[in-house]
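First, one chain by itself in structure tokens, the form predicted on its own.
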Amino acid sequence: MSELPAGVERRAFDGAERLATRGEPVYGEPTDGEWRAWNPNRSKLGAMLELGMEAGLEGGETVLYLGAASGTTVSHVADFAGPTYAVEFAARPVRDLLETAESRDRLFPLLKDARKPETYAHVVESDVDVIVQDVATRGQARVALENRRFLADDGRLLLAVKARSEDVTREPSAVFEDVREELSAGYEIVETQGLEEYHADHLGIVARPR
């Protein structure tokens, strides 16, 4: 099992271990006192944490993250991380996600397509630590790989592959082996591990950028 990132923990909610962050609700999850539950079932990345996979995150990075939608899981990582970039394309959930950022200082929501990073490289400082990635489009490893402008030397992608969003006619793993080698021309893939237990027929990947 991997190390939480500081500002990460487990924390009892209604006698069960999860894990939790610091600052405001945003959506329903249950809180004590200043920490709030962290759910996986409505988190990609929770889910990678949950599972223990190696994300070599440590708390106060600078992240990307892409696919922000309204804000469920780049709230908690804006709980813990640095200045974090919230790239979503769609004006509807960028409401609620502006709303979100309200008690977040470190959140900066961009109303953007993460398919197009030449339209955010002006805002977006070079050699983030940390590219989250969760969006629901074909070319998921593309946008990766467009993205990876913004990354250090020494960073890290975490990915959340969503097979059906690529094609739903395909056995996922087919999909998942594609995406392993799409991403290998500027990725070296240090993990990856099934979300089954929480996302059906998703695969999380941890790689750094070659």
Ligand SMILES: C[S@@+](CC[C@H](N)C(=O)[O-])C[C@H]1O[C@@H](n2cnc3c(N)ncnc32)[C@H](O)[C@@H]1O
Second form
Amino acid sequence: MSELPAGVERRAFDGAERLATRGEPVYGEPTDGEWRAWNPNRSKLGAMLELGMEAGLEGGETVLYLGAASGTTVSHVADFAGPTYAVEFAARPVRDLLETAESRDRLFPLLKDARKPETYAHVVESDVDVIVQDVATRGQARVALENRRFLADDGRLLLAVKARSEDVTREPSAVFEDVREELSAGYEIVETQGLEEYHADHLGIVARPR
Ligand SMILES: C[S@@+](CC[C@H](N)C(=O)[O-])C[C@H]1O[C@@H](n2cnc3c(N)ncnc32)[C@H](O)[C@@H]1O
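Please could you give me the other form, the form predicted together with the named molecule, since above is the form predicted on its own?
After this comes the whole thing, all chains and molecules, with the earlier chain placed first.
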């Protein structure tokens, strides 16, 4: 089991041990004082941590988060990380994301398309420590490759691949194999693990830039 980053703890909520961060609640999750439970069923990164994947997070990192939606996961990230740039291209969830960011001064929502990194390259600092990606769109490997330019040489990609977003008709394992293959053009894969305990047909990938 890899260690949890500083600022993420296992704590008891109603008698059950759960991951938790400190911050304002966002999606109706249980709280205990300033701690809020991190629901792995609603968060691929939460599932990756729950499963003990080698995310390499220590806390305080600079993060580029792709596919932030309304902020369920990125709010937890901004609770323990440093500057957290949250890219989401759908206007509606970004409205909620902006609200989430009000109580988090290290969270920077960006209404941008993750396939067009040149449109936010002037905002996101270079050499980020971590890219977290959960875009649920076709071309997930390409998105990771195109955003690699932001990642420090010793940085990490924490990627959740949704098989059905690539092709609903194919076997997830075949889709995952293709994604791994395509990713290898720019990344060395450190670890993969199926997330099905929490998210059907999703693969968690930890990778380093080549
Ligand atoms: C599964 S949801 C993300 C959930 C979120 N990561 C969480 O855990 O709270 C996928 C999101 O990716 C967004 N998305 C898909 N393609 C995108 C793109 N090219 N650029 C930015 N966001 C994208 C969708 O609008 C959607 O909100």
